[in-house]
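In structure tokens, one chain follows: the form predicted on its own.
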Amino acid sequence: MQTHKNRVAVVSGAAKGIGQELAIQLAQRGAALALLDIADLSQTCALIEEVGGKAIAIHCDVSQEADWIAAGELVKNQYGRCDILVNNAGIYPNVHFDDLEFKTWRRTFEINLDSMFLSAKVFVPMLRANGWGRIVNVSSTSIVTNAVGVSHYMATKMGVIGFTRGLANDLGKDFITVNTLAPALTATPGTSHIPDAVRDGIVNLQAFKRMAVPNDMVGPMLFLTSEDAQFVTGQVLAVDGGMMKTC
């Protein structure tokens, strides 16, 4: 299933977790990836290697231009073009709004949000110049829970959707898809923090009433970035297990 062969995709935060999972399956469909993490991408890079896949690592904290313009550039140097961006790098640090402090604040804004500005400004252009593109940007269900202590956390997930449709707009005429995934509460070493308590609150408002595994996020990322996506743009979709729904 070569579904997204000789297609080159970005994808942020793919150390661990989702952006991890995505990557090997990327790899395993044709893809050749551009990896990018502040953390060791070893693990990554040798799991694709293993599917007979090819891999770049980037060492990139998201929320800094001058990161994102140096990855823009080894990207082109290795690869000499861009068809896929996931901007899947976030942080959930769960504080209070009692306990919460402007510089927590800002960082998640910078790593959650304005992450995706900078690394749309580095990459369309080359996605301009191949007349085909797909962005994916994450989001969060946890924007219709009544989860305490992320007030900040949805603030971004929120901003999110915003710029995903106002970028779709945008990019209409360059025939460049930009959708948001928005993924229920997933087991990944992130969110390894969250209370017992708040992890069964959230799973009680799905019709599925078990926690999502990063493989459950893949098959969708997948489709919005191959080419039966084509005409779908603009749009937000919601894995989780059936707590959003809407008409």
Ligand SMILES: NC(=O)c1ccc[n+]([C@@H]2O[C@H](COP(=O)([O-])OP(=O)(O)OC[C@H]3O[C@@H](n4cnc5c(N)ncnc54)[C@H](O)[C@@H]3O)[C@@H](O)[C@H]2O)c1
Contents of the next structure:
Amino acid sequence: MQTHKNRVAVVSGAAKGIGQELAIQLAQRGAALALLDIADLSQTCALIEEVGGKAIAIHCDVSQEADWIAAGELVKNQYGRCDILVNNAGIYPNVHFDDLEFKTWRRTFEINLDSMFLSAKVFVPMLRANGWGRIVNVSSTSIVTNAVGVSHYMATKMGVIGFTRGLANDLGKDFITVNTLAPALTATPGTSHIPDAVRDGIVNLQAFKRMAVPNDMVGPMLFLTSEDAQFVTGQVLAVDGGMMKTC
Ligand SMILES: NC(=O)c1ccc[n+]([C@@H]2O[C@H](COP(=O)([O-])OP(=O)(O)OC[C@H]3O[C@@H](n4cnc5c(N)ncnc54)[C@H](O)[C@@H]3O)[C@@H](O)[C@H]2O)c1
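Structure of the form predicted together with the named molecule, please, following the form predicted on its own?
All chains and molecules follow, beginning with the one already shown.
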């Protein structure tokens, strides 16, 4: 299904994990991709080529304003437009508060939260020029768990929700939607070190008693970035196998 045909999508953190899976499936649905990461993007590019898609790889540290400005120029030169921005890159160093240093706190904020502001500054004008746009910012359902060693991470991921809601209000006049996707613990290279007992404790809070995989996140992201989500903005979509129950 070519649900994203003729769309240009920017996905950060696309070298692996959730971002890689999303990028491949956006390409399968007809979008042209700009892949951003500090890691090597050649595997994602090859997988996109395999499914007949189109992608450019951009080395971008999402915490750096200059990198976002350069990425914006590259996207403009290559595609002439941007329709979809997915802020997926993130880090989750596990450090108990007793050992947490300010530099780790700051770095987590720079990558997980400053990046949302910096990317919007660069890409919102391009979305606005289309009179159409979709922004998805990735948070985490860890914010409702009793996970230990992630106070700095939880702070950034709550910040993502606050920023997303405010940005959705500001961009309503432009008919640009801005939503948060909050994944549950998901099996990616970034979570491969998590002890079985911690994983089982989290999975046990879910209605579905299995750990999520990247593909579980993709369908909801495809929806939020599609035409079908035209009246959905400022929302948090928890993709967590039934852990959070809100109304
Ligand atoms: N995997 C989970 O259990 C889980 C749960 C909830 C939320 N999340 C969130 O989902 C997102 C993706 O998680 P994942 O598990 O796929 O991660 P991952 O660690 O497997 O991949 C993250 C990607 O982001 C890139 N990245 C890291 N720092 C960067 C920077 N400064 N600039 C550019 N790219 C950078 C990495 O190189 C990597 O390719 C993150 O925002 C994470 O916080 C993940």
